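The chain that follows stands alone, in the form predicted on its own, written as structure tokens.
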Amino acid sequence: MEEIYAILKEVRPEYDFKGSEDYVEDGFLDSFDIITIVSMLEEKYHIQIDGLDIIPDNFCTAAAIIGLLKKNGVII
């Protein structure tokens, strides 16, 4: 988990991730944002996302982007 915060807090520094429920929702992350993670996580990861799954609700939490790596194949 603290990995991914780190990715968020690397895209947007000012914002307190931990503290928010859903951080689109929240104005935390745009659609820019979002590629922007997307690409940090193929990287680091060594995955390729499906544009399918490049939707709010796959970003909104912590959780739901490790539920994404989850799905494809990253063991965190």
Contents of the next structure:
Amino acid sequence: MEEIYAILKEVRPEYDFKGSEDYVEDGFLDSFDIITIVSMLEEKYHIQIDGLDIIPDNFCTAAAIIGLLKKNGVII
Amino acid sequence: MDAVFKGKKISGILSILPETESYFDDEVENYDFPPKQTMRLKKIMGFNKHRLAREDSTASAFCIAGLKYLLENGRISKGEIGAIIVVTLSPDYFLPQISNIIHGECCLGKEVLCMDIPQGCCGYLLGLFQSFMLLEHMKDKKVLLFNADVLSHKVSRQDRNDFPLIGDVSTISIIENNEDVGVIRFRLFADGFRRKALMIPAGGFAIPCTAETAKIEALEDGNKRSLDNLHMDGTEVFNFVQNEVPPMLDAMFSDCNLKKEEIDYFLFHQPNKFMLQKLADKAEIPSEKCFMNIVENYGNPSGASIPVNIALNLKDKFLNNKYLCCLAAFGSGLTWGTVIMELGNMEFCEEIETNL
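Switching forms now, from the form predicted on its own to the form predicted in complex with its partner chain, please provide the structure.
Shown next: the complete complex, the earlier chain at its head.
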């Protein structure tokens, strides 16, 4: 979980992600931030995230991002 | 909509570039985002440099400069022209149309048909479709298809989500009847329910431009733009492309009894590198057959992106050989489509630079 928070903090250092229940709804992440996160996750975990999975629901919480990583075979 | 044509050829493509290049690195300070965060997008999205028309340049000026070049250099004669079609979202005026302006400025004959089609990123496919239909009635005459826009004029320079993407390049394609060309298959779709995903809210009769609509406002997403400016809902457009385009291609190939391996080049609209790579991955298209370098060199030139792609990447190959190509485009409307056709053996395929 902390690895994900570190990535989120790197993308948008101004926000307290641990205090949000929905990063997209709260305006913490926009479409370009999500693309940036996808790129960072792909590089860090050596995966290719399916374009159909790049939707706000998969990036609205750290748990959702972990779920996406698990779907891509990442053990976290 | 599905359609099949036979014996229609793109015999020449001219790409008309404005000479001004603007570099992403120099624009980073214009945006209200930390520079480090913005610079990350350079590699991901393929932002490097883009071509921008002068603030006083119009789409018609690019068209006229291009046609005069073709006429002066013997690429076409006035007597061969049967129709001019202009696909644009950047009209000079509500009236007259750009095609009529070209017609007058280039002194074309009264029998030449003039037609403007307001279309964005899918504009090359729609323009080809209309051109092929007209050619059914034109025998030896040719259609000049112009794809021309100066959309940078409609994008806020403080909008990091839209401005780095936009590029102003216009093209002219010469299209004619040619019995040596085989079957051409079209498949076109629209979904007006999602029309607001790409929009310039003000400027038409619904919301005329006023001092109020021109006011630049700071938005929740960190960008600054006005109602006069173009805006793309990135999430909506990305999901639209990923959901609609790969199945469309699969169905097209299945219905044509074709394998993707049989295609020499996939010539897609060029929104940005990230979206194109994800699309190619999803559609299982090898990267070496699908160029993704238009945004990094010119920016996204809207409806001109496919001929711009050809003129940049394939100008030499397309002069002396024929290739089976899959064209695909997707964008405002929302509109999307694909065409499978042979391209090549062109009489010319070139780029020129203007001071417009």
